[in-house]
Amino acid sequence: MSQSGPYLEPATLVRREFLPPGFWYLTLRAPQIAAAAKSAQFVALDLPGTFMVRLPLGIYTVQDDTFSLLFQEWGERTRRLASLAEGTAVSCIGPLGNSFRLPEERTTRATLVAGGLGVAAMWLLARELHNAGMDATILLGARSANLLVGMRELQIFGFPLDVCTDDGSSGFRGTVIQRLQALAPPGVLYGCGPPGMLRALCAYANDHGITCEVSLEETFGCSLGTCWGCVVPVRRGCPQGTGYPRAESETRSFDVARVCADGTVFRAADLVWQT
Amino acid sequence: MSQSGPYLEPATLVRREFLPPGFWYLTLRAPQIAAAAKSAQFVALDLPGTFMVRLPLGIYTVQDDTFSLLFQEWGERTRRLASLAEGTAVSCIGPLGNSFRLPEERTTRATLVAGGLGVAAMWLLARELHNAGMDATILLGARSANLLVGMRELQIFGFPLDVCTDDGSSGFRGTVIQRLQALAPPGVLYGCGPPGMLRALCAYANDHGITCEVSLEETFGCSLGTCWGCVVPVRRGCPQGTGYPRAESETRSFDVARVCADGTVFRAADLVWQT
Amino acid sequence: MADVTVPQAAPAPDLSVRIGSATLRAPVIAASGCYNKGDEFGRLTDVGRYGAITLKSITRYPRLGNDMPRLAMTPAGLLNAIGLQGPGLDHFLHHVAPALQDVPTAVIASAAGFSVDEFVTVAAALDGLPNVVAIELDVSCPNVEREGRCFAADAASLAQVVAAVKQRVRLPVIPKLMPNVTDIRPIARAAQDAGADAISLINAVRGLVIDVERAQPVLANAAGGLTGPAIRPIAVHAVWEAAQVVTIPIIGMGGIAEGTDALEFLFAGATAVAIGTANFRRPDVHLRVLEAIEREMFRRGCRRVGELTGLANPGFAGPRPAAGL
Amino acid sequence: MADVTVPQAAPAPDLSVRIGSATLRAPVIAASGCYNKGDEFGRLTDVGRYGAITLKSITRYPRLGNDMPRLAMTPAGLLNAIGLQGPGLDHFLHHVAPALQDVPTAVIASAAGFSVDEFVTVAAALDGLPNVVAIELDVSCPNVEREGRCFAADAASLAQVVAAVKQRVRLPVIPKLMPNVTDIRPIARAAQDAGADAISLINAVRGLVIDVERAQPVLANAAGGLTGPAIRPIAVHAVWEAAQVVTIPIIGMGGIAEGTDALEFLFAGATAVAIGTANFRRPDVHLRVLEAIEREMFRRGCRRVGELTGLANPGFAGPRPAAGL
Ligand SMILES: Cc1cc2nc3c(=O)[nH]c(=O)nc-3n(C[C@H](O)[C@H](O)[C@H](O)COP(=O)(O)OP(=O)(O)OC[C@H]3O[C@@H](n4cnc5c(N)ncnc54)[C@H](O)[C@@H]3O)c2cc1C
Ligand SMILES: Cc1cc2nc3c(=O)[nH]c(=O)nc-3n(C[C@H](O)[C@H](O)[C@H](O)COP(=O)(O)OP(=O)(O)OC[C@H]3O[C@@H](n4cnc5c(N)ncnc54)[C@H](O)[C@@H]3O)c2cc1C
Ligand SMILES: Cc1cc2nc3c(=O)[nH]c(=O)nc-3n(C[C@H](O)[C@H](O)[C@H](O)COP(=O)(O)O)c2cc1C
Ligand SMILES: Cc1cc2nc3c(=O)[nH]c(=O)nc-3n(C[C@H](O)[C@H](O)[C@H](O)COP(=O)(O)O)c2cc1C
Ligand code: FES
Ligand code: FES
């Protein structure tokens, strides 16, 4: 277990703010998480309620003693934590999970592709790499326009924001993998976002023999890597993985590697699509 | 079913007020509970959060379209119940139950004895004695003066207010029925309280031949009358019981009924008290 | 006179659902014993556009019942421990049934019993009730000591009750099953084998709350049937498992308080289902539910609610109606 | 040398229980599946004070698991289906059970199996791995599909396969029954009979829930286990049931999330409870637990925690210890 973390930490709610049509954009402070996070790392908060389990959210910004999350109200979960006032404590377990790694060559050029709230994961990722000296192009794609979201957040380091969106309403119209196609294939590729757009991007990485790291989600249980609820396929062989030795009678061809302990960070190269 | 309900209807959290060292006072806005709500009436409330029953509460006093409750923190509901902001609408069922009968000579000296919260079924009723021009003393007891609510609200009809406390630090030292004792008998008891005490009043009133008639409490289920959770034992004969004929095994010599529908108000005479 | 093309308005969704004989003018029935005959939720909600509503089981001789308490909550459940009470069969016929007739919907009444005997006397005495058009058993109450195990409990003696009931009434015979058995198939099977129209599940689930203050449990009666929400998934699980092996219709229930719920229970195979705890909460529930399976029908595009009925369940055994017809 | 009266400080109270053989230190433990080797946990909670972790199921041979998505959230519970993932008896022996010395509490090792060889190899081989004080036996998982009942859903099986491991076993062998039976207190008192050392209960309830926008289970595997305060009423039932008819120690659980909740256990007659889900909402509810145990003794004026064990159960069959010894 590393030493910077997880904690189980209190996490007052500093400022909450409205994005329409349908985001939250919440402002907590919790010192130790705040200090420790690193790209692509989550939170799972403890809600007032009969939840079972904590809902994870990947850390958005950090500041201070601050971190920010950006989310949807999907369920009850999340309608939960949008309901509540400022100065609320919630429990927060974090920074949980593993992070995307930089490109040892200061040259790359990298590519960060978010598709919606994947771009949750991308402010922090952005910032390692501007702190490193480093050049990047961030792709940002949405349904329509209203629904873009981050944007504000990650134009501080400079680094152009390419947008895509469904219908055209902004920016470039199609998705993020068909704007990735149009131009130069960057050094490596960084994704978040829902699974159908990971894994044409992954596809996409895969046929041009691109470095490609994506973050995942799935339904979490405990967080922590101990429930095995989380698990998906990866290659036999990915360090990621398990591991195990195959039982004679086991007819599928890949290891297993759980989202939350073993991820949320996975190469391209590693995971395997199931139909 | 009577004509004056129940009624289902949201009613609007109008006011709020927290009386030390642990009581509430909450005004809501229902016009058709508010008009229709007899003595020892109750309204049961339904209230965020997974509670499978709705929470009975004893409506206190009625003002215009408002009327209030005076409660305790118990357990859940009533904490729910106790940190809805101001502004919130909650689905009420009421008013239900039936009522004090008050007495048909206008000169009979009624007296109200209340245990601590059971207060909250006698503001109606002094209202209603009140109104019909009727003599009245009501005797108010807790374990200590800090304890006794209520009084603010029962001033108002004039009636004498007799205070008794267990440890003597207000009014009479000792319990409502010893006061009681010391005091000539009136003409008609009412009680409403902690079921030692009303066991012991239904037992004076009993002793002495004078006509009571006391408010109980029970586990609610339904709060309608459909699900014979909230039975007590009454004497075989009273109107309010169920009246079936008895099994040649029963060897249970009473009949029961229901807290909710037939009650909550019974007769001294036809309680049953089980060891 | 002119040839004008009038719209013609969507016909309207048949909600209606075949139980045995019984036809039921939708699929939400009030579950037996939280309901009486429906007259104290007169105001609170609309019992005419209920399926129908179950009485509180009937037994041969009168019952006091548990003593109290007799509930308790639970994590989003309740468990209660009533002990059947009730006035007895003779005294129900002559005070109780009359009145059945100002029942707005359709009656399901039900019988319980603690010999075969108990069961046949009082299930053909039901028979033929005023807008009484089906008669559920009983077998499985968890609340009252039998000697031995509940009729519900094995296939065997659970196929004696419904037959030798089906050979002393008319109407549909539903035995109503408890989840309380290593595996619920061969029971459902056996009441299907006995002639049973259709079944109904689940019962309560048993179970027992301490109250640690005294170190006793809540209920006088120790324990008690856990129903509402937390059984939920209990149930569907039960349905699921039924609906693969009968070919009779199942009536659903256990934890409905939404539209979606009961949907849950609709697609793993029931073909109605019934609500009991969540009136408790929510006197209106049954209207909620129903339109929500209206609604429903209408995005998938279904004419008789029927077609909803184990769409999710791919070894559902009973008859798929033909969709869109 | 003066004759002082020096005020004596009232003894710590006892925490420790013993489970056949073995002594833990305080009586709550973390349930199989829910805890790896407590490593996770490490920061979050202090795993030195736990009674014992109990290891995920072992399987002879390696598995993959069920496919996703294994967790549904439910009313006050979780349903999963995991299926049993795992590497198998030789890669844990080599690659994990070297480092259960680093574990700073006991543990638990839970056998699972196919077949009464499958529990007897795997059981065997955890016998005397470094800090396993005793193994249970997972006779109960809902998730896997065997031919016929598990193992534990009836008596003669359960005996076969308990009877087998303990000529193998030195440890104490503590069976994990299922609540999906019809009566718990024959398999019970089957499982002591056969020699077991302890019983634990109860292993994860059935269900299954679905999803209603797509028509389909939730998760892959259909059917789950459902766990969390949902099902306590109907473990604490299970616990008292059980405890009136055998002698040896029984570990339970079943929803529990704080310390009232484990004190209905031990009222309802268990020796130890232990936790699962509760965990992945507290990850130090072991800790709370504990101190409301603790609270409680010192309450009751108790010195030793056994005498909690029964307090409200009047059946409870188990050795009552004498109460402030
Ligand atoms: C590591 C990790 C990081 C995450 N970070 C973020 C984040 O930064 N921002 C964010 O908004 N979400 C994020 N999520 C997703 C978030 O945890 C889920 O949305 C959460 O399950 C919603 O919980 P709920 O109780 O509100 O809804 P649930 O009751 O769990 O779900 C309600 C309904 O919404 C659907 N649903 C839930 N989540 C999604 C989704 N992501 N996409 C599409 N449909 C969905 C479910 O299938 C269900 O039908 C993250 C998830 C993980 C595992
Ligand atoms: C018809 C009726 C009218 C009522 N009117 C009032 C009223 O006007 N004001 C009021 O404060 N309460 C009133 N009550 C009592 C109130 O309904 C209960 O206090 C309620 O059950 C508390 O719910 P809860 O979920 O907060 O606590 P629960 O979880 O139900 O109970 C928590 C704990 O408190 C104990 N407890 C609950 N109620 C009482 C009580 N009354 N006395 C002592 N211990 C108790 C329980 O045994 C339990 O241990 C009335 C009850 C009925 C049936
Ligand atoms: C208070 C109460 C009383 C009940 N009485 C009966 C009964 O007499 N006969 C019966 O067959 N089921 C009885 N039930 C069980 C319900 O009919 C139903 O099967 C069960 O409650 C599950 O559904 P629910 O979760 O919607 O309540 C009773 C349930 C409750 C809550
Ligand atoms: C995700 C998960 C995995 C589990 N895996 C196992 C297992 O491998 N073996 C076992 O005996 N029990 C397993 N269980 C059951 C638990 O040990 C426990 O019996 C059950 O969860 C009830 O306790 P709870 O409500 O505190 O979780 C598992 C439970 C959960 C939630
Ligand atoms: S959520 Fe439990 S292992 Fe990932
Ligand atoms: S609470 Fe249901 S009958 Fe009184």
The other form holds:
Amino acid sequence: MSQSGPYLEPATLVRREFLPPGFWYLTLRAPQIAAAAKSAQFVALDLPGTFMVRLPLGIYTVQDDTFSLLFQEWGERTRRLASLAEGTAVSCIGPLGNSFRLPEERTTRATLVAGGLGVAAMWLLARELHNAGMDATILLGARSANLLVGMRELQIFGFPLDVCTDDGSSGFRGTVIQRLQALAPPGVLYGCGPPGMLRALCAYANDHGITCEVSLEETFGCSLGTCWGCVVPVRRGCPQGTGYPRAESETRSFDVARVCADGTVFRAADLVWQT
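Would you generate the structure of this protein in the form predicted on its own, following the form predicted in complex with the partner chain above?
A lone chain is what you will see next.
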């Protein structure tokens, strides 16, 4: 967890950029949140207009007293956020959630695997790896070239960036998992992306005995752990699970954890993927 925060802070929109075909890159000024942000953490935004629950979005980049958001318009809340004018202030809670952990052995080679907007969890991680002097490779995938985002910002760290597209319109033709399987196994894996990708990544890591952490994407209700609307199955005994004892009549073998409050980052070995 973050050493400080979360904070309830007004965040002022200072820059907005449209990225075709439907992505947005927004920069907001919020000094306390920017100073405390770590990889894979998120903020919850209370947008102007008629009441809606707060919009949770991952913190993408951080620079001085600002942080950025990278998202795609897909519903009323994201459309409302995309339409805000520069200079608008929005109520923001963050940073929320836990973060990726760097291995103690700094010579460990890391591979970062991002699918689609899962790239939003990777910039701060790449910066932490770079600052620690570690070696890393980034695998970035999307269905097609026009859906690739995030390369521009990630390239500043100088890590090899391997692009994968399902249709072969850019880089390797195939998924990031197929590309990963063609490379030498890394010392540690980090991932964020759609559930199918993360399930395959966790299976690969567990089969090869590789330490792996993934940031899960779920639909949040409250973003603060009170509604229990974003639970995922985890193995019993997992430190992020509820730890509640099993009832005599209970048949399930797994525990559950809240992605927003207990995650979003989980170890591959702790997740239970149901068929």
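Heads up, when I say rigid core I mean the largest set of C-alphas that superpose within 1.5 Å between the two forms. Because the structure is a prediction, the values reported are computed rather than measured. Positions refer to the first chain, counted from 1.
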Legend entry - Shift of residue 49 between these two forms at or above 2 Å (CA, core fit): yes
